[in-house]
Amino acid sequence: MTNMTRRRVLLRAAGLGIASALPSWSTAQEPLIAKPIPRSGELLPAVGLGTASVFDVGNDPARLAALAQVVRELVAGGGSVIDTASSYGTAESVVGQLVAQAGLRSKVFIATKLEQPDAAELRESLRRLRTDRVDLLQLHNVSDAGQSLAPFRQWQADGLCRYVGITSTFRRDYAAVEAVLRKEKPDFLQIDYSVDNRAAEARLLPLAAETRTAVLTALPFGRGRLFRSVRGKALPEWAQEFDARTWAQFFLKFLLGHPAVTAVIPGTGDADHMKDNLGAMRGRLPDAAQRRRMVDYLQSL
């Protein structure tokens, strides 16, 4: 989703005079929502940051400065998860640079991905991230039911990562993901999931709960589809029942309301959007009936 698309939604809401549609930080003392990683019980702040595309900025000074503010806002607002990948262009290097310059390594949960269990590429990832270990190392885009996490488990035993996981954002590969999830029982599963893309609910989320696998949700805004669908529309008053103050929070709270979801990782290069996203960690989450109402409402637009 482009920043402009989302900004238009926010500005339109402001023009309609809808106070609850824009971020309010009067609730800054409310407890933040954090969910336990099933395998360890470690609490993970429920809203993090994705870096695909938006952090692939090379050495552009202006864009690096904007992203540095995004990372600062993430941590200042109580978040910690930063998700990246060796295949995201310069994103790993940018994350490593910004986290190191701000002295935030101890305050962030760094997750990265490898396309294959390649020890040389892992060493390069650690170098780019300026760290001797990552918090989560994921096998990216699982597509083969026979894929093994044995090398990842060895790296975990060697102290190069704290958790191991698998990812996919391709529905055609869900059968393979299910097989690997059932066989390997990774610590984490990262899967595409949004209020208008609920295919993961059928088998993968229940299986993740069964295997005690934490779930990160990629593409929680549906690549911008959701913001486009509500452009010019006011947030429904009943969203106040679960303390959603903006459309972004509405979309993210839908995901966090699912008991199997551990954290959402929307990507952004805008500090104001980062603040807005973090607001989904405050207040109540929708229950099952409210989540059905959210789906029905968006389908009616």
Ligand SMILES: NC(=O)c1ccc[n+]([C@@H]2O[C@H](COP(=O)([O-])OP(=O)(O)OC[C@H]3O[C@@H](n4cnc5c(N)ncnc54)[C@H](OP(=O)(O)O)[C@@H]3O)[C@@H](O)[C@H]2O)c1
Given for the second form:
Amino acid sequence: MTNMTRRRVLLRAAGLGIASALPSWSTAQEPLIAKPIPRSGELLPAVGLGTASVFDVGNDPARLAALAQVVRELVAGGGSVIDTASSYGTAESVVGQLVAQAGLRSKVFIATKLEQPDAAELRESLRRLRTDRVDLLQLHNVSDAGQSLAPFRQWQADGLCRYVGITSTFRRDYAAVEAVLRKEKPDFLQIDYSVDNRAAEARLLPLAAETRTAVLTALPFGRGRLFRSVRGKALPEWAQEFDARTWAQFFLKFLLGHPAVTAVIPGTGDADHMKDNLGAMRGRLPDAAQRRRMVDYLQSL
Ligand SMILES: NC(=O)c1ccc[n+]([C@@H]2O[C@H](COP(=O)([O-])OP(=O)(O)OC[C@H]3O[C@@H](n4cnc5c(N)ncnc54)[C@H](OP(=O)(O)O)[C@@H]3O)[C@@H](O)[C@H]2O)c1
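Now that the form predicted on its own has been shown, please provide the structure of the form predicted together with the ligand.
Following is the full complex, with the preceding chain placed first.
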């Protein structure tokens, strides 16, 4: 791609509120989709990696080797977000070990979560992750409208995290999430959202847009449920209209086509799946009408 073409792509994408990050290695390919974090304008590659359960492997050498390959694929493919939590068993330690061994700390955006604003637990998380500062610190599973992010903001001011956020994957807690989002205006919201689980569309995604809160979507495949629902079914031909070549890309592009969604964090322990998922960062995204068609199509199966 010439510099001029590259500039045109960037300008066109910026007009859509989406920008294309163009690392030097990507010049021979289509540009990658990256979206701005509203609070800072920093571009975040739109496909990341979730580590719940898949990274809870302890010291198992074969599984560690497979996960090392997943992390390498993530970065080689232009991704950077790795989402983990202090409560995911050994996942934080595994992420810390693999990122340090590969020398990739400066290339990844590490998001972790605390159950409570507990300074001792934060120190433990930083130790396990082998870093002085995480990129995003999230208050995990918000369930009470009165929860405060004040300690997280203090840690942000102290340089222990770059952004603060909240998470939930429980419909019964959405009212509390809404209240905290409105009151605390976190930098990030992480919420469960998938083509067959769209409750977040009603109030939380519009509110996140209003509070200029970036959105990470947890459970983008419904813990694999979506793959089971299309087993043996071919992708519809019109998926080409938004450059989805696999079901994984179809499911992820559905999410990235929502203007409030910043990045998706599918979980995988398989390097080929990681590569497949990263493919959703290339080409076009579905517009509102195409997204409605995607929902209708899956409901018709
Ligand atoms: N409250 C919260 O904050 C909260 C709660 C839940 C989850 N989360 C976050 O959301 C992330 C994602 O959730 P999740 O991992 O539970 O579920 P998920 O991303 O919806 O689905 C993961 C499943 O999809 C499979 N998969 C991934 N890529 C695939 C591909 N290209 N083709 C076929 N299968 C594929 C994985 O198997 P393979 O390993 O074989 O690829 C795994 O079985 C978590 O890791 C976590 O970071 C946050």
